[in-house]
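Shown here is one chain on its own, the form predicted on its own, set out as structure tokens.
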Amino acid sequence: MELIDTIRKRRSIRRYTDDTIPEETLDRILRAGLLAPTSRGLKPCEFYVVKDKNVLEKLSRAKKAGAGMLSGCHAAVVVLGDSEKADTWVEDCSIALSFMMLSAVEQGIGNCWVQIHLRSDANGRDAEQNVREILSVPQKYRVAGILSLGIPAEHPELHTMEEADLRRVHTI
């Protein structure tokens, strides 16, 4: 598959079957994130792979909305940045999340990015702090997001090339 085809196929998948993801597939997805570029090569990203259904259920409630699919996914990758190592942790973690999303799509794995940074739960409590407490993560780690992973139970249409609105490109 060419990269542009992978990009066109990438959709937010929020419903998954009960099938498991093969370990070698999960390993390839994680390696894509670990190989993602970071500012000055500092590599501040840390990944917590969560498969425990009770923990996934708790994470699904860590923010007010948009995390419900975590309770039904096979696995989730919580992406954290070491804020003592790099002030670019949010950008670095976002790139790692993007690389893992594309790797998952390439391998037929459904996924959805759950924004945690700058979000709160239904009571107004900081979603990052909720995730830190659920996973017992030290305070120096900031939570960028969570990537849900599973065998897709839905198959949305591909993006079309026409959706790439070239009017937003400005050449100087």
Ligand SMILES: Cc1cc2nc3c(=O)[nH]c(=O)nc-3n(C[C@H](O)[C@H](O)[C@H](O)COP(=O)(O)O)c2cc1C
Contents of the next structure:
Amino acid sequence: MELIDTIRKRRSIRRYTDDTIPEETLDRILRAGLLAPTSRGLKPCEFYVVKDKNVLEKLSRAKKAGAGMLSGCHAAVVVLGDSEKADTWVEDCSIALSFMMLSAVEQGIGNCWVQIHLRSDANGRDAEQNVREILSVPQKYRVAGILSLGIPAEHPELHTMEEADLRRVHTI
Ligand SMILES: Cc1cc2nc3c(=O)[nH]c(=O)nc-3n(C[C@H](O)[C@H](O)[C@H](O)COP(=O)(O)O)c2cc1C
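Right, and the form predicted in complex with the ligand of this protein, after the form predicted on its own?
Below is the whole assembly, all chains and molecules, this chain first.
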């Protein structure tokens, strides 16, 4: 598949079958994230792969809304940024998340990015702190996002080339 076709095919998939993701597929997705560029090559991103259903259930409630699919996915990758290692943890981890999304799509794996930092749970508690406690990681780790992964149980339309609104491109 050409890269632009993978990009068009990428849609947020929030419903998954009960089938498992082959280990080698998950491995390729993680390597795509690990090979993503980071500012000054500092590599501040850590990748927590969660398959335990109880932990996935807890993560699905770490923020008020928009994380429910985590309770039904096969695996989730929590991407943490070491804020003591790099002040560009948001950018570095976001690129890693994006690369993993595209690797997943290329291999037919449904996925959805779950926003965590800047969000809170149903009781107004910081979602990032919830995730840090669920994973037992120290404060210096910022939670850039979580990628849910599973075999798609929904198949939305591909993005079209026409959706790429060229009016947002400004050439000077
Ligand atoms: C930074 C970021 C955060 C997102 N957070 C969530 C989220 O918390 N929950 C969710 O269901 N979708 C989330 N999404 C998915 C977007 O809602 C989705 O990408 C957008 O609506 C476009 O749809 P598409 O991905 O199918 O093209 C997020 C996407 C991005 C890029």
